[in-house]
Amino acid sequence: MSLSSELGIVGIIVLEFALVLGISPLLSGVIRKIKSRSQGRVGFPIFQSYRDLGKLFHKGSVYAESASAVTEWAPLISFGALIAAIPLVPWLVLPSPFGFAGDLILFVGLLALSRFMTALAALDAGSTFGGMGSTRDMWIGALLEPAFLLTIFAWGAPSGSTGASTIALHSISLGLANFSPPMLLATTAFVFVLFAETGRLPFDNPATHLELTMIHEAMVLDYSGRELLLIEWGKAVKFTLLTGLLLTVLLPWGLSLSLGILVLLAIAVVVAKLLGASVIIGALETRFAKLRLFRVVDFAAVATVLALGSISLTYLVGV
């Protein structure tokens, strides 16, 4: 591999940390934004949430007498664990300079990882309500994670890998035979993943201010300054990741081939998909109400079926 090749990958490299760091607060202001205009309010401009994020980094850390370092350094580890998911994602390049053969199972570890570390801080600051949030996010973590996983192996089962690029390539290269049953079976149990795993109504409502009905917020309420900073940005940069692997698998045209160019078309792609894609989510938010706890296991079983019936459509039936 040349010298300029080498800085070509590294430059493409930077660019999608860039683009995905930089993205997320906007795409979080977006659907507070549809949400808003739904309930008849005019709501922040899309833009507050990078105000409240430049808020937060100049506001001191105060901790409890009970915790201990674990709550100190868990935001760090668990925005950390994020960061490293988002080379495993196809953003601009195909392939990925970082993709390999079964990626997307390492994305998920990691994805699981940032959820343990901010359940564990819950609970090392000894709070009731950081304890309830945890536990109830852990468990809503260990029912959908196997359809995570279905999901994953019922896309890579057509192109017969689990690597985000081989599968996006593939999905190029049917056109739009791409829609078939068993991407849209798979794609729909994803959906469900998508709005638990990012703390969307109707698994857990980002807005409320009650006590006993919150799971991600309760677990963040003895958090502020730069550790409330790194915990809200990556918040942003889950839902980020997650709908950019939904796209990249569903919608993977308008990533460049090659480093040249075109990869400032990819850019403008990926930017315009992203947002399109957080107006749906937030407009099919608004269609929601807060499911009680114990309907989550249904919702839960739903998507594991559905993953399911896309692996035997295309195992068993050859769709």
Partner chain sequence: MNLPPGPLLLLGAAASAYLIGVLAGLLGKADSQGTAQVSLAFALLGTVLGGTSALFELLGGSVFNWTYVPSGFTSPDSVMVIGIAMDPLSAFFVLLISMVGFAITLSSFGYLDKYVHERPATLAGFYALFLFTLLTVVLAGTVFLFLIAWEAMTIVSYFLVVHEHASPKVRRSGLFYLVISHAAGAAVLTSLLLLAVYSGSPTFAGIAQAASHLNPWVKSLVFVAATLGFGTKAGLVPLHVWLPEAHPAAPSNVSALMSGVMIKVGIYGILRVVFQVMGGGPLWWGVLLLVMGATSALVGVLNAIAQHDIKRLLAFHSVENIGIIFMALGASLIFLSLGFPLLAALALLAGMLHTVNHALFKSLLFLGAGAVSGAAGTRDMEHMGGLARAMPQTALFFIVGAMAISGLPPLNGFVSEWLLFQAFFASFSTGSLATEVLLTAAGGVLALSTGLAGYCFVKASGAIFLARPRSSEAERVSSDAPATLRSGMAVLSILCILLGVVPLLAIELIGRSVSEITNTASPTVSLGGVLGSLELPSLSGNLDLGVIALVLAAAILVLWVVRRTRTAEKDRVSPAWDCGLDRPTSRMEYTPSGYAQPILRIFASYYAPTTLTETSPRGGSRPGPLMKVSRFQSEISYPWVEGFFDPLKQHVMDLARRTSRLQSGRIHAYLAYFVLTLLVLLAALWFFGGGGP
The other form holds:
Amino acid sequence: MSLSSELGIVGIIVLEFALVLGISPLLSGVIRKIKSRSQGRVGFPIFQSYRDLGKLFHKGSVYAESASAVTEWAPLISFGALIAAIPLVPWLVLPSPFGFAGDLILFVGLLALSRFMTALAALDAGSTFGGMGSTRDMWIGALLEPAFLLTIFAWGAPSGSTGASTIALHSISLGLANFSPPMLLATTAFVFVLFAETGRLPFDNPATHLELTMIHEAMVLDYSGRELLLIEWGKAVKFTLLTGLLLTVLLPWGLSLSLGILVLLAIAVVVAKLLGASVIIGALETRFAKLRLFRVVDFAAVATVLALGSISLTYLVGV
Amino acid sequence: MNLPPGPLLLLGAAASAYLIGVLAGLLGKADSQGTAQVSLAFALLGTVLGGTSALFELLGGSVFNWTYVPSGFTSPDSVMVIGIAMDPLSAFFVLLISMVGFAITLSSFGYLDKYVHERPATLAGFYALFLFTLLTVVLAGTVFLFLIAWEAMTIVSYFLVVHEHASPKVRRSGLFYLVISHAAGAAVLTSLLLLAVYSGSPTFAGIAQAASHLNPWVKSLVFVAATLGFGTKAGLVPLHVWLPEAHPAAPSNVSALMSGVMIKVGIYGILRVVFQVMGGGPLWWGVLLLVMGATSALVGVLNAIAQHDIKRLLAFHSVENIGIIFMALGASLIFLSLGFPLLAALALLAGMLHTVNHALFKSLLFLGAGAVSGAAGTRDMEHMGGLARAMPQTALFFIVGAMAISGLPPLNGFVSEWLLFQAFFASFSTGSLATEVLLTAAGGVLALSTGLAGYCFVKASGAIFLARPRSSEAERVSSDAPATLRSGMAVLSILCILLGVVPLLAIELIGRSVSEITNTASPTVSLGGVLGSLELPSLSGNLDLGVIALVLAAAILVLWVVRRTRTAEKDRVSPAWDCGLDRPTSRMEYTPSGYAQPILRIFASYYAPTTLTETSPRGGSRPGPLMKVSRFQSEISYPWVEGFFDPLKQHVMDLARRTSRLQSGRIHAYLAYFVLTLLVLLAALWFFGGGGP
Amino acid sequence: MVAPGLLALELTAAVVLVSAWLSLVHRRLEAIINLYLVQSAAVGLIAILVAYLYSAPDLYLTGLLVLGLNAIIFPWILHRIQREIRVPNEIRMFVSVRLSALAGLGCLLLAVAVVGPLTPLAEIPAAGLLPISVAVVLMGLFMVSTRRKAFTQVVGMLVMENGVFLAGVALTYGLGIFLELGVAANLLILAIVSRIFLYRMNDTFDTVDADVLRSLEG
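Now show the form predicted together with the partner chain, given that the preceding structure was the form predicted on its own.
All chains and molecules follow, beginning with the one already shown.
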């Protein structure tokens, strides 16, 4: 391998980090805008999220008296886990230059690490609402874990691999046949997972500030300053990661197959796809009302079972 | 005459060290702290020697067999032959016992302080003997020695469990443990004697050679008996009931050794008898183990969530993890019977790696539990809280263990679960719908139990270490655990991280026994990457946690540096905001039971909780016209105990009561029994026409 | 490379499957009627697709009939009945949502295991079509047997009918126009009868809960 191609690979990875971390606040801004509009409000400007994060960056933190070192470190690890998950999904180039580091099961694991840390951090201040949000976030995550993993099994079954790049390449080679019945079932299951993992309606209302109904907001009540910045930004990054994964499997077209100038084109395509997906997800979210908390269990069960159904249909269609 | 090979010499030295430790502990003054330390020091030496011997064996590959035929038994085919043998499988378990034993023994020095007036030397002596019997079980080359060592291990561990025998609760738990272990011992005895008798060989090596000619019915009988016997020792549902009773009763270093190592000896039994000696069997064996494993995983984690007692919680997590290991063994048997040896090797590797990993993080967590319960004076997590500030290092080690058991990267628990997920995923290449659905569903169960384990350990870590103390004892804790206790935990934490980041270290050592059992030449993983990555055959997936750990560390470092840069405002400390409530107190915190409540509610049909709410108009700490004092109590039920073991116990007791009529107390009656028995035996001998000696 | 037409067929069949599955687990009656609408539209689309792909002109008519009857008129009638006799929106089931979801999987697995090997017998080489249709029939059957309300049971029957129709298409390019007309006529009668039945039941018992019929037992 020549030096230039190695530099290229490093460049691509840096570009991918910058892309995902950079676009995440924009995507959450877009979704908020869509939701505001559908409710007849003007809403925040779509770039408001960047200003919010910038404001938090300049603020000092207020620590609770009862807080330990966990308050300081857990947000760092939580955000770090999300960063480590970024290169596991091919964003610009296929196969992903960093794909050797791990597959989608690792992706699930890193997301779980991130959640573990935020849930632990929420307990540190010893506030009532922190505990409430922490337990809710953890059980919803735990119950959706089978659906998430089985979706990956279902996606991976046709290509016989759990690696994101291999799955995406297989999707491309299938062409239109990628839109098969098993894919429809697995994607339906994954949309459930995506909505729950990113705390959207009908699972959690990211816009609410009523303590008893919320999950994510309750966890961060006692956080401030740069720790809050990391948690809020991390939430946006998680949304980008999951949406990006869905797009990679469902619509992998437009990624560059080499390290050339086509990468620039790929950036435009990826940004367009992510924005489009955010608009669709935002519009979809307005169709739901908040679910009673314990109904979430039914959602998790349906998602798991749909993923299993997808797997049994894969058997029929033949691998 | 040839000199015995190096590993055997080392083993001999290790055995001597243990026995000196035993003698010192049991013969010296029971209350002497110094004697206890000498005894532990020799045990520590024993672990080092034994571990080195196993490493030699695993790296050098010198299989040895040493058999002793007692005089009077001229035929070496007689069952009563004593012999030790070390093949890769034994060596792997010797290494496991020694490695984990080393860390726990190190911690035991610090733990002895708690037993100043409770015969520390006796504890240390039995502790050394326990390690010695564990080692003998996995090194036994003959059925006879195995059975002796197995029973000795049970009895010694019973003495350790009832060390604090002043408490009636401890005595009851100990008795419960002894009775169940005895029943399990009978099952083990049945399975091994069946093997020895039908194959006509007293040694495992001999039985393995004859195994292919055995009657399939006998083999299945052996399998069922072995599953019952070894499954009980391992803690497989529904045979797990002794575990949550015995582990909390024992001193914490002993619980660590029992949960980390002894229940793994049950796994060793299954591996030895079902895999190595019999070489697998029909499909239903694997399905049975898989289903029992999946049940254990779920039952274990669900019960763990509902516990307040930290050691009971950990004991139930042992049930969960044993379930995961059995799922791997079941999958391996299924692949073997369907004719996919490579996939069988993959699943077996996952199971054995998880055995190591669980040994590491579970003993780490038990040591941590011992440290905090010693400091706070209670095992009830409801009365802990806020210990992270007084015990920062213990908190760090415990959280590392919690992350490892929750299967989070880049720690060791994730690696074995990843391998197991890959084995389940590979069921797609078997081309059978039933296998596919079964193993994929098993993947779902594994994902669920891993997720719930994460939930449970956020609860446990938070309840113990975070927020404000919820009792005056917890408030008074001012110093971290003793240095030796912490160093033991440090060793285990480092191993947890090391085997996560560089799993090849362990996989290389396991690989030889895996390829021997499954007859696959190629190892299931290949070298590569920065620190050795895992790549599976046929492209199914890849994992390089070394790189991920580097990225993670770099990201955290950068974030930390940026975090340290100056801000316009200064950081400050203030009371928790809590939505503007007036100075939250520890009574407003989420308690462990509050944290667990949603899961109790979701799985109410399993827990069948009974709740009791009382509201009294007066009394309590702050009665007033507007305040009533309420009391809420919630108990969960244990269907496996109430539905299965309690009726069983009732039947046994009835039987005992009826037979007790035989106990007339008159000597003539007893003599008559003797004669009667003799006559019945003779008649049986005549009837079956037994060959006799 | 599989022909795009067949792909479209399979994907539309999968829409039928998913909508049947979701109506099994949904708790709101309105949503279930809408899911039935989507499902019927997909079934009609399949008929038209098959007519186009295999040049079977009589299926065009059948497809249009399905679109008109099952996707427009039936849902409209159902919505009206629901409004007029004020059937509560919340579904009452004998089994929980989780078990229903699992039962859906059971139906699918059964169909895949039993009918999957028969797929080569189908005239249309879209592998998923036949098992999916059988699974939809089974899911409809499950709905009929586990819902308390006669109203929801009627929807279950309609779902079954969609499944039967789909199987017919997969096996023989459709059952032939006359047979299909017969089926449709039957269903219309069924719908009318059930409507009268529901009204009568509402008048007599003030409810459409089929469970109260038990009180008629001697």
